[in-house]
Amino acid sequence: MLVKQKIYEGKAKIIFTGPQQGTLIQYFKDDATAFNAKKFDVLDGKGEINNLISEFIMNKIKEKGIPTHFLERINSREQLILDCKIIPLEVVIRNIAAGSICSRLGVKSGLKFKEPLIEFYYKNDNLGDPIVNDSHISLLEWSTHTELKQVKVFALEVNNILSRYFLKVGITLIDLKLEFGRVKVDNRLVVADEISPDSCRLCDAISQEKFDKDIFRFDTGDLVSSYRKLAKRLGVIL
């Protein structure tokens, strides 16, 4: 019988040792956080839905040639993933202005950018995940120029794949956050963590109904019901 050992616990997931060398188990919690965990709640069923949606999206981008850490879904809350060294960056791709960029730069919410905008944030909760640029990343040795160039290529391609797919089901991808890692056995760069409504802003292309964590951030509805509605739109659940 496999005895899992907890390696790491984050805001929304727990990472355990995997059944084979080079693998880990990623467990999706029901915890919901916002504003750097200043707002917190436990929402029954959230983890299960995010597990299903993230599995679906990871497979969708893998079909298009984007390497990911995802191997398979084990059960309703767990995924088998490749063991990676996570690059300490949040890579945010913005198609439409929303969230922090509006208050930070005085940009009008809803402004559609002429092309996707990429921003990097240093993953450090104690510092509030500050925004950084290529020079910070290179000089502080979080990544190399060559690797960062590949990160940008992958990030833009993921955004393109998902923007087109979501639009087919009547959903606009406003922005998304990606994380990347290096597979420990061969140092390959892959998309890691999760891609779910916790890490994207999504809305109905016509009605503008929201399907993302802003619902929890600003108390505008039932988050789990909205995530379930998104999952049905994607065909993940009936």
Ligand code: TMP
The other form holds:
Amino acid sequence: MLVKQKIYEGKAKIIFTGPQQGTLIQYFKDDATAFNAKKFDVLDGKGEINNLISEFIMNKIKEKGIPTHFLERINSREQLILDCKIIPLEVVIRNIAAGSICSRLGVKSGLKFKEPLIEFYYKNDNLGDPIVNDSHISLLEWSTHTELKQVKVFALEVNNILSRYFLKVGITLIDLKLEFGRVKVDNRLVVADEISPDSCRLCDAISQEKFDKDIFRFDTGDLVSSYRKLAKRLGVIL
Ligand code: TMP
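Having seen the form predicted on its own, could you give me the form predicted in complex with the named molecule?
Starting with the chain above, the whole complex follows.
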């Protein structure tokens, strides 16, 4: 049994060493940030609900054959995960225009794309996570051509699985952000980080009620109660 040590603290989570070689513990904080942490608050209950939702979603995609870093939920705030080398990219898949694509390219919010649109952002807080393309990624050696091809296949597949699943409970998946890693012991490519309403845009397919972090970004309601409502719709909590 190894002694638990903090190895990394991000904006919403902390990573600790795990109980066995090759594992880590991912701890969900109550901290909420937006606009590269210019906006910050601590929202009681957010960590616990995201831990549950992310567990549920990771298991859903795992069932459909997508490899992930997720092993099991340990308690209300922690998950056991595989130790991975994180690829420094935020992979965003957009079904409907919202958020930064609207301000960056003047696209009308709500435009439905004919097919899912994939974007990559370089994960670097000091630079404000700038958008990058395939050439930056391979020439700056963040990932290889072959690996990036597989990242795109997995990203589209996850989007497809989740879009269909959310629609069954009357929810539209507007966009989502994924992160990928390579498992340290065998170099396998896996979906890493979390998949939660912090990293997706979700709304009711009819009423358009929102269930994601835009509520916090734009102060339009109580984030944690909306996340709980979403968790109930998914059957994650009673
Ligand atoms: P964007 O429209 O602000 O680029 O966001 C696209 C998606 O990515 C949205 O679902 C929110 C998610 N996202 C993150 O998970 N982390 C981030 O740092 C940002 C900017 C967006």
